[in-house]
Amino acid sequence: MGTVHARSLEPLPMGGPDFGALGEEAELVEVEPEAKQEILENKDVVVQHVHFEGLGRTKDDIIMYEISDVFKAKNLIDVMRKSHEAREKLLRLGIFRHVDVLIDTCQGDDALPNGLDVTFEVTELRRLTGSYNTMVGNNEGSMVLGLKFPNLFGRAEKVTFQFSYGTKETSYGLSFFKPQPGNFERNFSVNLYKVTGQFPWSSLRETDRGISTEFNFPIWKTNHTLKWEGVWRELGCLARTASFSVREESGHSLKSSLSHAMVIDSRNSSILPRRGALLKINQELAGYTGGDVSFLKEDFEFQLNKQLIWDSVFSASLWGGMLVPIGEKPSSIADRFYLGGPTSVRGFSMYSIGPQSEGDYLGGEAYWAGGLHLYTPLPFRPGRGGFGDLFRTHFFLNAGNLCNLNYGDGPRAHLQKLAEYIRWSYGAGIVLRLGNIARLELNYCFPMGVQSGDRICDGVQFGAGIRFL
């Protein structure tokens, strides 16, 4: 993190080491710094100039949007605060390696008695950068190689190529990102990709080749994403023992869909929050912009976190969703919901709840899942103030159901079916937070409400991911 510097205004000798007779000029030099110091102490200042050092290919207009608030500062503390905010905005653009801020008294013929100059010393990223890292998904890991062309045209545009090789998924893609000057949260992106995934719980292999465009924008306290996606999907069997229902789904399909997502997130952390709430609502409509797949899909996620005594945290969460096929063609196994596993209803194997055929899980068109959690510090607080604070004791109660609906029966019949055969579980374990990247859980689970065909994990269950019920 850069620092904000304010140069000393203590009177300095102007004539070198000779402190002999004081003339009229020496008296004038001594009075001027005292006046400047008094003005700063009174915190009544004006920012006259903002300078940049180190700019190369970055255009002036996008910089002016980010630092314009600095000129509105009315006192020294305000100057320091707005300069720091401008620094954070500049770093958020993803085009600078370092940004430092220097605040000094204004010099020159046009200098006001209370004038200040603010200088941003920046280091731009190279035109081509590379990266290598690992990522953690929901009970899967991957190695990621990337090439990035930051600040391509001088206004924070970015072109990225990324290759990912994981335990269940391999992908590569090319994307272009363009933010709106002065409003980084409002941005546009285009993506080309190919993704090959393996889903052993369904004996299914899926290869997607597609293009998508996204527009992200904030409205009040909400963030919205509008997306169009066109994808050519190829489904195949992962094993020779795949059920007839999975083999029947094999083949090619073309999906063209419009989707909208709204997110309200006041949590202090997305991985292991201590306070705040999350509400996420997604809608997807496929078929009206082309393709041979037609459906309407709705799902939501809600989470509430409350800090209690003794550094404990109570968390409640609720998920739900429904998929309605449009036309006579049934829904695809690639579009349905799946439930179960260490990241959702614990005590059950990965996505092993709901409709199945010969041991292959086919997903469902409607689901709900809820959870109550209590997170506490480790007993006796080992490693307090350091590594030990990354661990939490975890007590949980989960429940949920996944099924297919007969949409001619009406809402009451739908609710009755979702309330039948509820799977639930309880248990306790240890949670490890891996920064703001992911979290690991090691729980001892007691699955209850098990139905015929469900696969359970009675006892110790390990989970890794970024999204947990």
Contents of the next structure:
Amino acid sequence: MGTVHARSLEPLPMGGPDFGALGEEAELVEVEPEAKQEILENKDVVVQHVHFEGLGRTKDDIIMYEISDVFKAKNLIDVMRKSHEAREKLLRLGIFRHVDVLIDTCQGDDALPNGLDVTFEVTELRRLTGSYNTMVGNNEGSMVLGLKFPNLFGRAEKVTFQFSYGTKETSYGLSFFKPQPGNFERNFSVNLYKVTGQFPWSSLRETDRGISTEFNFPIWKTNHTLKWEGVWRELGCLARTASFSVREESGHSLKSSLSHAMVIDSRNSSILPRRGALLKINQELAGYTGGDVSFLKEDFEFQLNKQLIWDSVFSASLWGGMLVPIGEKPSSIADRFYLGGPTSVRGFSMYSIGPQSEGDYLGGEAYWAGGLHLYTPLPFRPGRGGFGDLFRTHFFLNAGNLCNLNYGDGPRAHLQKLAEYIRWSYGAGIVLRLGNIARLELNYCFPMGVQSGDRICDGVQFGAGIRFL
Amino acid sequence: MSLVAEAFVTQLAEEQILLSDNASSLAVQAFLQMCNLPVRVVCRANAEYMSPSGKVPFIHVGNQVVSELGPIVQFVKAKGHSLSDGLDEVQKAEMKAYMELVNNMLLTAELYLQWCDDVTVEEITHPRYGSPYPWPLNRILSYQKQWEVRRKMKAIGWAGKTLEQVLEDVDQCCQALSQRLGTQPYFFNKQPTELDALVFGHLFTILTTQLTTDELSEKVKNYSNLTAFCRRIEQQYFEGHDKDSSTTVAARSAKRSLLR
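Given the form predicted alone above, I would also like to look at the protein as it appears in the form predicted in complex with its partner chain.
All chains and molecules follow, beginning with the one already shown.
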């Protein structure tokens, strides 16, 4: 919480715009240093003025939205609470480095006996900030250099430029973000990017240059994203020994797609949650806004967590997806789904399940994967209350299947195909939580249901990433 | 040891292929026909990117992928077929020299005409090269390729040449070939070699491709023994043989027939 000072004799510092206050009849407020909480709660107060100090380029209207609730407070505790909420909202805009709150009695000619003044002392971020971080993605690490222009035109617009050099990928991107004033969860952004990736499991190299615009907006408890993306994709072989099926996919293509995603997330944390559920549904339609790639892609992700006795958590997750090519052209290797690896079905090598040709995995048009996990604290709880809390032991059962569907057959045949040759695995290991962003896992796995062509990693497997099955 | 059943020559699609690639592709087809090896021609829009060296044509035999005439000749030789076994060392060196001449002169002249002559670029090359791709990718790829070829021209010193100078070079090259051929049926008397395949590929394509001007084909027509040579090889190896292959050879879009 910010600082709350109770002074009664010195005048308040003036600065920032004055706002009108709601008038109300009330008694005199006596602020005594030993005032007990129940006395404070019983006293009606009125917030007469809200001052802002330290505003530079930030425009007034977005500030007004965030602090409008402060005026509705009826007693001192309420004022403190609403000011705290307003402070959180202002920080969330991403344009201030510090926000301090000062609550004091009102002075001056128009002061009511129970009037209060609330002052927000803010420090804006500099016009240009640079950053250097390291990033951990799904089994790769990279060094990221960033330039940021926060609050570019005064209404929390942000322009970011990022350059990332990693073990597998090199990329750069420029993005412009603008929230709706008063409704930060509603925003839109425009991105320009170039991303290169290497996929040794398919002997494939991919370079994407693209532009995308997206709108985010919440509806009730869900978060929706509408996005248009245009990407120029260049595929090539990673080695001379690439199989001919992969060689046939080399070349250029242009994908122009519209997509919609819906997320409902009630978990208490995105890494190692203790309770709550997550549902993500994503659909993408390509080909109707240009380009030469045409498909309809659906995929979903579901996760449920429940806390059990003795600080252990039971977690169940289910992923699935389907790619339907539209027209006679077959699907491209860059659009298909992949399965397997330390972040997906454990016990198998990275993306090494399913259709393959001469050792290169081609991905599939439909898949499903599920996992059951039990997370417990480390045995004998070393380092309890400190470092030890970052680790958890973890028992898992994973299963999944990936295949191509012949869309001429009916859904019954598809379900049958997805239900035969299920790959599954079980095992145990240790999970380390890295902040709120990533996790590391070290597992001992027993892969089962292995089909010819799959590559397994039985025994110890290490995984690092953000999204795990 | 005979070659595994089917090789296929991959080239760019009918409406997309350019003069220089067509010439290289025809040379490889002629060579394989001369070796009596069955060949199936497959057209793919991304053949250039599929090729391990970035150039068309390439052949896919069993598990192997080999691109460009030189490596293909080596590959076929390793499998036990060769057209130049009967030549002695001096003749082999001479053959290599003439093949280098064709590659350095004729092929480069074709590339120059396609990518550095503004009229041809606008009217023929850009529309053809980008035809399989949607906008704006077709423009981006054409310009990218043009920039690459022009950079190569600068590196070998052809950037400063005018069209007349290039046509002069073509004329000189044809003169040298004509003199070497003389009245013989093939360059090395009775038997065709890879040099014959290469020369046929380039000259036939030049003679039968319609460009914005006829100057290039006129230069070749000046030498009657070269046109007779092309006709002879066409008759012997492409007509009456695999019907598909001959229609591919003869029915290139906007071509005039060699036989009048």
